[in-house]
Amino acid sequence: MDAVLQALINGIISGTLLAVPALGFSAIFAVLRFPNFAIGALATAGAYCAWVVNVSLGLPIPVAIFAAFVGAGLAGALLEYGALERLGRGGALMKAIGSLAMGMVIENIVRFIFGNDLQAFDLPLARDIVFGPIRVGPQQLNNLVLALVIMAAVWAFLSLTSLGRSMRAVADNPDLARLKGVNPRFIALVTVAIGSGLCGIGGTLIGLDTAIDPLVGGRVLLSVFAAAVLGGLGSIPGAVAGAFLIGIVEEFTVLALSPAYRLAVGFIVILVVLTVRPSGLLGSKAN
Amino acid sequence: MLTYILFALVIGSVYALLAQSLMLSWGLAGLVNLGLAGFFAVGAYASAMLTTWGHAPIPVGVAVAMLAGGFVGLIVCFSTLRLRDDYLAIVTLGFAEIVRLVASNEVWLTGGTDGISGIPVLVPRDAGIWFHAGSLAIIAAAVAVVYLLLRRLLRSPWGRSLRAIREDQTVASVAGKSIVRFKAQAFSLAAAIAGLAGAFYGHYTSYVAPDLFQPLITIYIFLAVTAGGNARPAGAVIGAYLLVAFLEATRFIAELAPGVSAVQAASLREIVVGLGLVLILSFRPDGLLPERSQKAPAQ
């Protein structure tokens, strides 16, 4: 029973970590209508930006997280406008293939500069907080709070600002939005930048929880996709709900199976959801 | 040096089989298979397990590898073919990762990260240079057979239907074509060809391990197929050999670059491959041999 409760808590925590990049992926998908496979590499790039700011420059973690957002956001926007936009003429799948290739390029630029070694953030060592049989790391609690704050900020941005409302309008119906005087190209730029920035933050939060290496983003890619598909591709609240579910299911899998199969959970969930409920749990627009 | 050239040509032939597989699923049917490396691995493992541990003859191993690839392809595409294409991309990408995961962790089944070594080879190894030349002859013959078969298929009503489905699903279904059935056939036949490539790869190097089936291979083949022309079997074959020439050239260039460590040289090569693919996709999406438009046969 204790193990189950602990797995539930761990699942919620890892769910929040997945939710931030899943939000970014879903936002990009909602507006640009293609699965951006570079998000894993963008998460890695963000994490390394944060690491440089934190460890090499000695600045505090919040500044590092901001640097991750800006760094990954710039990289993502540059990628869209430097390379992927012109592939769009060949259809969404061309962009998807291009993003996979560019993700590999970004990951290897990181590897070229920083090497393959694990790098840790500069964090004070802290004792786990113990509630009866349940243990939680203080950094995990920090991450949980940070992720929740970021999700609230994204929600506020989308629903309260005019830019956020334009983004939702373009996601809903690009032609109608254009008639109403929204510039879809500008909105796409902002969306890619924000979505990629969120992936960067996601990579950093994972790095704060454990450590970073050039594959840090690539390893969660499948879980992030699973969260987004589970919630219905392109649905923002769906991505968050999907992330929590995936996080919890993954932790329960670890109880029953070898931890190596964590990743497989995402894949199985994608297959099952697509077979049983193709539009995802909260989605209705898919297909 | 001759051995090295023969080795490069064998790898080029294995890639040519993979390129034909992608040409069929992507170029012709418009189905993106981002898990090509996974089907390659399934074929390689199926034949390796059967011939090394089961002592089956190589032709049996190769046949089972194709069946295994085709069957797994059917399972993978099953839940996505009714949906939009981007779902298939996500599922296949995940599939390749899962294959590597299972191959690395189920030691009882696959030998884990150590892989399977001592796989029977096509030509006795002590034949020296003839080992490479003989393997090349066999694998290149397979490339030729697959090439002729695909060329034949493309000109058949089946190939025309696939193209029609790729261009406009609605029109094709109005014309009475069962879209899902055609797509499933094309995808699993393509997966079977990838399995065949895997089997030959294992029987040439006599070693398979999870690390040999990185997603990088999928990118390689996309580069080969786009460079050659993605809807022509000849384009895919030429693209694959060009790709190997290009990859080998970057190896020499990386060695010449001063002050670059081994890790950095490897990452530079991957950067070049990724950029190469995006550049070709954006500047020359039709490749060297663009698709010819076909005239309808005279009634």
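In this text, rigid core is short for the largest set of C-alphas that superpose within 1.5 Å between two forms. Residue numbers count along the first chain shown, from 1. Because the structure is predicted, anything quoted here is derived from the model rather than measured. First, how it differs from the form predicted alone.
- After superposition on the rigid core, the Cα atom of residue 265 is displaced by 2 Å or more between the two forms.
- Relative to the superposed core, residue 12 undergoes a C-alpha shift smaller than 2 Å between the two forms.
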Second form
Amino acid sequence: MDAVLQALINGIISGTLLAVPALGFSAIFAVLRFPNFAIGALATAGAYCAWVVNVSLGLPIPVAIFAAFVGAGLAGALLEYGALERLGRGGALMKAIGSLAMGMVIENIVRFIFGNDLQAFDLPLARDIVFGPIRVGPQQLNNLVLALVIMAAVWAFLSLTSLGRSMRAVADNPDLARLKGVNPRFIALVTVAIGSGLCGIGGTLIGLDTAIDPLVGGRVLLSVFAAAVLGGLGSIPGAVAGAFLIGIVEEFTVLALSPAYRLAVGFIVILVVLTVRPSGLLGSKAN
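Moving on from the form predicted together with the partner chain, please list the structure of the form predicted alone.
The next block holds one chain only.
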């Protein structure tokens, strides 16, 4: 029973770490209608921006996280309008393949600049916090709180600001939004920047939990994609629900199987859920 409770807590924490980049992935898909597989590399780029600010410049973690958001957001916007937009004439599949290729380019640029060694953030050493049979690292709790605050901020932005409502309008019906005076191209630029920035924050939170290397974002790319598909591609609340479910399933898998099977079991869950509900848990127009 103790192991089950520990796996549940670990799954919830893992889910929050997946939810932040999954939000970015779903937001980009909802507006641009293609799966941007460069998000793994953008998460890596954001994590290294944060690492430079924290370790090289000696600034605190909150400033480093903001730098990750800005750095990854700028990189994502430049990638979209410097390369991927031109591939849009070939359709969504061409853009998806192009994003995969550009992600590899970004990862190799990071490898060329920073090398392949693991890098750690400047964090104080601290003992695990014990709640009865449950042990949680202080940084895990910090990441949990940070991720929840970021998710709440994204919800408030989309629900309470005119820019957020414009993003939702373009996602629902770009032609109707244009008739209402919304510029879909500008909204797409803002969405790509914000979505990419969220991926950068996600990579940073994963790095704070463990360490970073040029593949830190690539290793969670499939889990983030799985969370977005499970929740319903393009659905923001669905991405969060899918991330929590994937995180919990992966942690429970470790109780019975080798950790090498975590991702495989996650995709089995996707197949089961999509068999019953093809649009995902909370999606209505996945395609």
